[in-house]
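Read the single chain below, which is given as structure tokens and is the form predicted alone.
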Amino acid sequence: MTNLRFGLVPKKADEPRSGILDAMRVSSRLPQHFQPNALAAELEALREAGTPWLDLTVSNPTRCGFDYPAEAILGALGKADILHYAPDARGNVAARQAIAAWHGHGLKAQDVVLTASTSEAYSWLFKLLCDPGDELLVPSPSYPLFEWLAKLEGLTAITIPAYFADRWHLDLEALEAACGPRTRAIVVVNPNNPTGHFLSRGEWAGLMALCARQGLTLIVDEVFADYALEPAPDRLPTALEDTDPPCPVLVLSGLSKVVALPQIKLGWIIARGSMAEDLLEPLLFIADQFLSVSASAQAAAPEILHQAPELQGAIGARLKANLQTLDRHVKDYPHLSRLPVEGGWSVLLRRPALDGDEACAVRLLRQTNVLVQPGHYFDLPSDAYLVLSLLTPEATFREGIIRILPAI
């Protein structure tokens, strides 16, 4: 999580930069300083004291006790093909064929462009679609990565709050009202992180109409699409179902979530529909300037994707077990509830906002030695939410829940 990982604290726009940053002429696109926020500082104090603590925020699957098919993965990464350099701006054709086959929906290898990660994919797409000073619209709550990826490209990410009424809903009217002469794209995550909200088919139709009217590209991040938990009947499982959308649609995914291997560093961009296909040639020009995807990741992709069903099955079982654990225990605390989890790896715990959500998280860490994330790190609309990771090992999750619920 950006705020906790980098230890950043909010800073007003008119506050001065530190002297060292000014002296070094560091770009104004970077954070103004790197001081730890209250939660990061409290966690560091626990570490320095050698105090054991439980992490209910863990999102790195390789640290969650899953049984990876090590022999198959290591064998795939050690193929002799990697000794020969054959650069291709689109990426290795065998890898792209495997990705197209994995997704289905009539995809072909030429619809896929490989990247080193979904973060890099965003960077390339922002370069492709925008000039410095342009704007992107991002429904919130959402992962704070978008703000910084946009800033690093000289862009502004404008957040448009979604609203909760039995489930989360996009505010399509607010999205359209926010469109201006410098708006170039809308970025949505399906399902959303951390709310778990899958787009409904009605929302998809509304987004298509909006983007067509405004001449916008739609970027759809589907890294969590394989992890449906409590999906609504009208959900859109994947944007790839729409074979000929009326606006350019670019779909992102990668090995980080599909096979829970973030360290392999392989993501991809899928162009959906004839309008998106027109963007491929300039996108390949950008890709050709970097050629950043490692030969080993590309060579291994077909075999690693073959392991996906088994790994996803284990992760899905973990997510459901932890959700059931939370439900069993939270019912004893009538002032607490958890929101529906349509998909993804997180759950939102709703509480009375008697103190700030970061203050609550700091207090829980001090009193119970359990780390949770405040909802405002993800732009949740009030102090009433804490964010927990369902990826946490089951025994740790159970113990953490038992400790924190009486203290919230």
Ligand SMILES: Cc1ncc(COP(=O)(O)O)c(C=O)c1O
The other form holds:
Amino acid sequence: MTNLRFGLVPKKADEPRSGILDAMRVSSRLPQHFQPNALAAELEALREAGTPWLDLTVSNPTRCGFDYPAEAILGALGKADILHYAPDARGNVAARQAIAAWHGHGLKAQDVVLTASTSEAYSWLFKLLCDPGDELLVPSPSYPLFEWLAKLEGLTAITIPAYFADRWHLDLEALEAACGPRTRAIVVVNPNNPTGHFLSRGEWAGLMALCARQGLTLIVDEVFADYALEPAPDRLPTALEDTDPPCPVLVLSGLSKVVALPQIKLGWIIARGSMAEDLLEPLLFIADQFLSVSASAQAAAPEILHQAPELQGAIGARLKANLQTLDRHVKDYPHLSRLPVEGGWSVLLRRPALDGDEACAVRLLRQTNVLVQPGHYFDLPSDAYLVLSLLTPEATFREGIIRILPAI
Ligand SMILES: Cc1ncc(COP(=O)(O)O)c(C=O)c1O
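Form predicted together with the ligand structure, per the form predicted alone context:
Shown next: the complete complex, the earlier chain at its head.
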């Protein structure tokens, strides 16, 4: 996903800038320091020593042993029509038609704008909706990249803790209380990463009403929407169910999760409803400055989307098998439990917080040569959670679980 967790972790913003960064005169929107965190440093030491280790944090699906339909993908990427440059700020119409048809819910090609990734979609939407100094509200725990995508646009992402009671719940009152004169949008991930929380229909109605009252836009990241594992009956499968919401709704997705091909670099923004439609013209102005989606990614999109059911089937089977493995083994450790996984590619393992979660992850890496992620990298409350990737190849996951559970 991002190197922020294991590579370069910024220190707190109020710490002094280093002499080197000052001398380079780089923007104050950047991290003030670049320093590997304790877990990254431990992993580096392991690598240097040539010690083999098991990775239960894998997020790159192309390294997880899935059987990709190589011929179909390569054929789709190598179409002759990519030899002609036909710039279009919205993106190629055939690609947008295929995306609209794939989502269904009455979506049309003109509702879709192509981007090179979901991350790029965020940066365009933040430029579209906000002025420097404005604020976004983001329920936490969540995808850690938001903080930096916002900062790089001169914005502040204010995190509003969600809470777990049998399942995850948005704190709608806290979200409303956090709205101020500079708040422009709320960003939700459905289902969330790494909690797997699908919005309930009640939460969705509450969010839309809040945004309508406060004049905010609702950005809904649905990159994991196709991966429901243990969904609650009242979940909102997709924000696209609402054809004309009472606030502007912008839905994000992309090939990175839909077909597990992040390297193709194709994401999209969907404008849902008449209020979001009004945002399209200024959004296309931004898109026109970049025209960043490659011809081959656009030309390949229809054919690649045909592969989605098969790839999603294989990934879904992996996620379920790993969850079953975890359940089989964790029941022997009554002080440990796993949270329900409504959707997505991760599972949260709850443990007694006898030491910090990063200290625990470092200790596990040292003692068992297994890499897991501390929950606080995702803003999980307390030190009581470790995050495991359910994408991990099954034999590695099983072996990793067998090694770490007695050591937690
Ligand atoms: C919630 C969420 N949104 C977006 C992304 C990034 O997607 P893309 O590769 O399209 O930028 C990720 C990547 O893991 C993610 O977890």
